[in-house]
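Only one chain is shown below, in C-alpha cells, and it's the form predicted alone.
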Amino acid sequence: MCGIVAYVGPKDAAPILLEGLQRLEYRGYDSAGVVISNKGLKMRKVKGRVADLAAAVPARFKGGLGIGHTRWATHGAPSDVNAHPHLSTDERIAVVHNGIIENADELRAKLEADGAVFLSETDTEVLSHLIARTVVEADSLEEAVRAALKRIVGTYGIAVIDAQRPGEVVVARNGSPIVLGIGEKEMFAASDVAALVRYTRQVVHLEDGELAVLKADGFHTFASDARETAKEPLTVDWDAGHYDTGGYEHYLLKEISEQPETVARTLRGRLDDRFHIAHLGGLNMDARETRSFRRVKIIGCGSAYYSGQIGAQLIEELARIPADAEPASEFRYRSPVVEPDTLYVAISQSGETYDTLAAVQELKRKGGRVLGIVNTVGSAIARECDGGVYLHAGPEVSVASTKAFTSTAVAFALLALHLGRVRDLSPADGRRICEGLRRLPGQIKEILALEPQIEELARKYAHSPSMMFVGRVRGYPVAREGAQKLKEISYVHAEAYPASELKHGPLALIGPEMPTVAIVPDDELLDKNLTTLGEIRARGGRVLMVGHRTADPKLADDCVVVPRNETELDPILLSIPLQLLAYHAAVALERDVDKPRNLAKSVTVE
C-alpha cells in the first residue's frame, strides 16, 4: 500500500517525483525517498513525511530520470535506512517496491552467502541485489528484471532503474497496482493515477504478471515470458483539482461535505420513471439470467464490508433473495463453496484491495459470476469482474472512507431495486424506492447543516476512554461503520454490537465512563430500541441517540435527529452524522485526521 512514482523525460525529475509522492501520501507516510539518475544514482530518503523529504532534497538534485516512494511499513520499523529506494551494493541498481516478498528470508541468506551486503531490514532490498547480479550478464535491464522476478514468491509493484542505462525505467506488477502515464515525449508510472493527472490523463494499467519499459519517447509492455502484450490507453475522468482540499481544513471534511453531489452522481441516469427500475447496463446480465440467481454473496474489507452488510439487507428486503456479506480476507481462505446460482458482489473503493482482488480471482477460477462495485475506472477488480457498477464518487484521498461508503450503499440500493423489479417487487414499491433515492442528496444536505451541533457533541464525548455503538437489523451495520470511523481517526476505542446482544455479555461494560451511540430509526423496531436505551440508562450509561425523533430525556442524554426517507434507505442517512462525529472527535483530540497512524488508504498487501 506504498506509493510509487517514476519519470523519464526532458524535465527535472525531482519536482515531479516529489509532487507525485505528495499526492500518494495517503497510501503510506512513515518514510519517503527518491533516486535520480545523472552520471550515477543520487538518492535522498528520510523517515517521516514527504515534506521532510522535500526539505532534504538539494537544489542541485538534477536529472531527467528517477523513481520515488512513500512507505507504509511491512518489513522493518520506519527509519532512514528502511525507507525506499534500495540500492544494490555497487549502487548501480535502484528499486522501489509495493507488496510483500514471501521468500525474502531465504533469498537474503543465499545472497549474503554470495557476498551481498544488506543495509536494511526490508524484503525489498533482496530485489536490488538479485537484479544487480543478473544485469551484468543480461542483454537489457528488462531481461535482468524478468530473471530476478522468476525467483520471487509474493506480491509486487516495482520500478527499477540502472545507473548504466540512464534513459529507461522498468516497472512490473503482480498483485500491487502499476499505472503508466503517457505524456508528450515523456513517460510516467505510479501506483495510483493521483500522481499522474497533473501531467496526463492518458493511462495504461498493467495486469498481473506484466512488465513495461518506459523511455521518453514511449513504452512497451510484455509478459514474464518476454512475449509482447498490446495495451490500449484509457482516458481518466479525474484531474488535479479533484485532489485539492478545496479550502477545507482536511480532505476528510471535504469528502463528507461532497456527499450530496457524489450521491447524485451515483444515481445520475440510472433511475427509470416508466418502469420504476434501476438501469445498470454495466451488470452485463439480461432479465433471464438475473432471475436465475437464488442467493447473493457480498465480499469486501473494512468500510466496504459494512456497506455490503447494508447492501445484503437491501437485497433481501427489496428483491427477496437471501443475501449476506463477509470479509473478503476471510472468504478467500476458507475454501468457500461456489454455487452456480449465487451472484457474488465484490466491493472496493480503489479497485485494488488485495484481499478482495484475490477473492475475486478465486471465485472466477471456480466459475463464479462476480460483479464489482468500485470507484476507480479501469482498476484491477473492475477488470477482473464480469460486470458491475462504478460509483463515480470522485477520488477519495483521506484514509477513512466516507463518500465512497455512502455511494456504495446507494449503489446497493440501485442493485436491489434492479433485482427486485426483475423479480417480484411491485411497481408501486419500485416508485417509492426511486422517489426515496432522489430525495437522498437533499436530505444529506440537511444533515450536513447539523454540523455545529454534532461538533459540540463530539467535543463532549471525545475524551471518553471507550464508546459503544449499537443498532438493530438495519441499524447494526450503521453502528459498525460508526465505531470503525471513530476508532480509526480519533483512536478512541469503540465497539459495535447488535442492540439485542447487549444483555448477552457486553452490558457488563456499560457505566458512566462508557457512552453509547444508539442508532434508533423510526421503524418497526422502535419500541425494542427504546427498551435497550432504558437498559443502558438503568446502569448509569450515557446515551447519544441518532434517529428520527427526539428521545425522552430519561432514555437519552443527547439526540441527533435526521430526516426520514423510506425505511429501507434510512441506514444511508443515519451513517452521515457518525462521520461528522468521528471527524470532530479526531479534531478535538488533535489527531492527524487524513493520515491516521498505522493505516493506509489502499491496502494492496495481505
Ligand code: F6R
Given for the second form:
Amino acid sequence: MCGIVAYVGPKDAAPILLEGLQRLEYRGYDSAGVVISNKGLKMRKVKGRVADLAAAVPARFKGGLGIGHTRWATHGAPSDVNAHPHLSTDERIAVVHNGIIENADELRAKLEADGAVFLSETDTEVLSHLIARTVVEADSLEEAVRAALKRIVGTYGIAVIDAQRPGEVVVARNGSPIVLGIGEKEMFAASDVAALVRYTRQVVHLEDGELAVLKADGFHTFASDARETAKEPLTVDWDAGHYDTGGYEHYLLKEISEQPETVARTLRGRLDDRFHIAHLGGLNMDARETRSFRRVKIIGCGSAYYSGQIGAQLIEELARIPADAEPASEFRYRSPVVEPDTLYVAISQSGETYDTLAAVQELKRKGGRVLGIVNTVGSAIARECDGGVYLHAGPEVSVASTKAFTSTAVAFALLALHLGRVRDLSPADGRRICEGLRRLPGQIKEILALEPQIEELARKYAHSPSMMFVGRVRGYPVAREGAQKLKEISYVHAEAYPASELKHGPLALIGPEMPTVAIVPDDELLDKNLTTLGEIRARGGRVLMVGHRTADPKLADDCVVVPRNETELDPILLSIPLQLLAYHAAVALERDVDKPRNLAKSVTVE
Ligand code: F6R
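Can you swap the form predicted alone for the form predicted in complex with the ligand?
Next comes the full complex, and the chain you just saw is listed first.
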C-alpha cells in the first residue's frame, strides 16, 4: 500500500524512480511525486497516475540522488499538495512515507507553534519538519532521522534526503516494508522488490526498527539503538518479466490464465508416490509434533481468509482435526485465547498485510505455534512465522487476488494431506488426493477454455444492480470469493450466503432484478442445492449454476460445467469460472480492472 523508491548513484535518478513507481503503482495510485537532489531539491508531484507524473517531470531534473512515491490516501484526499514527497519549510529535507503516524495531530500543533508551515493535510509532513529541526544539530542525517523517529507513534517505511548531503539516502522501517537493492556502484531502496528487479536481484530486507544509510558505494544498517547490524543479501528469483502483462490486456487476465502453471509450481516436488503424503520441509516439525495438534486455527484477510475457509474444510475432511478460519483483522483485536495444542496458520500473498502480521506477532507473543502460507519469499509474515509453505505462484500484480487464491487452496490440500497421513487418512485416500492434485493443472486448462462462454454470461449479468452468490459447505467459501471478486473489480453489489441460510432471510431479496450464482458440485449435497435452486426460481430469480452438470432448464437459466476432481478438491476448480465472470463483467462495465477504485495491493495499514 503506497510505493516508495529511492536511488543514489552515477545515473540520472528521475527515470529510475519513475520506472520503479510504475512497477509499484498497483500499491497505490491516487497521486505520485519525486524529488531530485542537485544543488537543492527539485520536486514534482501530481494528483493522478505515475504516467501523469512522468509527463510533468521536466527534462532538467538531472541528478543522481532522488526519492519517489505513489500514494494510497489515508490522511487528506488525493491532491497535488497531499502527494509525497513532503519538504521541510526551508526545503532542505524531503521525505516519502508509507504507514500511519498516530500522534501526527499533536506533533503538528507543536511544530506549528514553533514556526513550521504545513502545506498538506498529511500525517507524513510532520516528519520533514521534525527532521529539519534535528538535522541542524546532528552529526549526520541518520542521527537526525533517528531522533525524529523517536517522537513518532505509528508505522512507517520512509526514505529521506537532505539537500546539504547530496550523496546519501536514509531509509527506515517500522511496520511498512523497505527493501534495499544493491547495484554496481549504485544503491536502490523500495517498498517492494518489484521496483528493483530491473536493476538488481541482490536485495536486503530491513527489519522493524532498522534504519539504513545508502551511498553509491554501499550501505550500512543500524538497529534502533544505533548499533550497526550485519545483513546478508538475498537473491530474488523473480525478474522484470514477471512484472509485465505478457501480451494480455490486463494483469488480472494474465494471472488467471497462469493458474495451470502456478498450481503446478505449488505442487512441484511436494507429492510422494510411495507413502502418498505431502513433503513440506518448511513446516519444521517432526511427525510426533505434527500429530500433537488438536485444533487448527487459520487467519488471513479478504480473499486470503476465504481461501483459509477452504483450507479449514480440507483439514477437517482429510485430517479430521477441528479447524476454522477467521479474519486476521478481527482475531487480533479480540484478545484471542492461544492454546499450546492449536496449530495456527497465517495466510498472505504479499506477506505484508498489517492486520495479518500483527495477528501473527500477537500469537507469537503468547507462545502460539504459527505456520505461514505465503507467496512472497522473505516477506515480513514469512519471517515472523515458525515455518510454512511458500506458494511459488510468482508475483501477483493485479490488485484482485486470483492465482494466489488457488495456490493457497492447493497448499492447504497439501497441508491437510500431510496432517491426515500422520493421523488416520488411509494410504488409499492419500493416493486418491495425490492423484486428484496432479490432475488440477490440466483441468484448470479445460476451465480456461470456457472463457468465451463465461465472457458472454458476464455480459448478460454484468448490468444487474446486485447479485447473490450461494454455496453449501465446500461451496460456501467459493461463493464468498466469487462475490468478493465481482464487487471489487466491477463494483456490482454482490452478497454471498450459505445456500442453506437463504430461506432464513435473504430469500426476500430474490427476484428478477437479483440473479443468483449458485455453486452446485456433484457431491452429497447436490439434491439439497437443487431444492434451493427451485426455491429461487419459484420467486422469479434468475440462476447461473456453476457445477459438474447441466441443470434442468427449470432450475437454472445458465450453466458453467467444470471437470470433476475428488470432492474435497472441488472448491479449487469451482473458483476459476467465478474469476473469469468477475473479470469479464468488469471489462463489460469498462472498469479499471487492475486498479479498482479505492483499493490498493498489500494493505500495510490497520
Ligand atoms: C481481494 C484481495 C484482498 C487480499 C487481502 C489479503 O482480491 O486481493 O482481499 O486477499 O488484502 O492480502 P494478502 O494475501 O497479501 O495478505
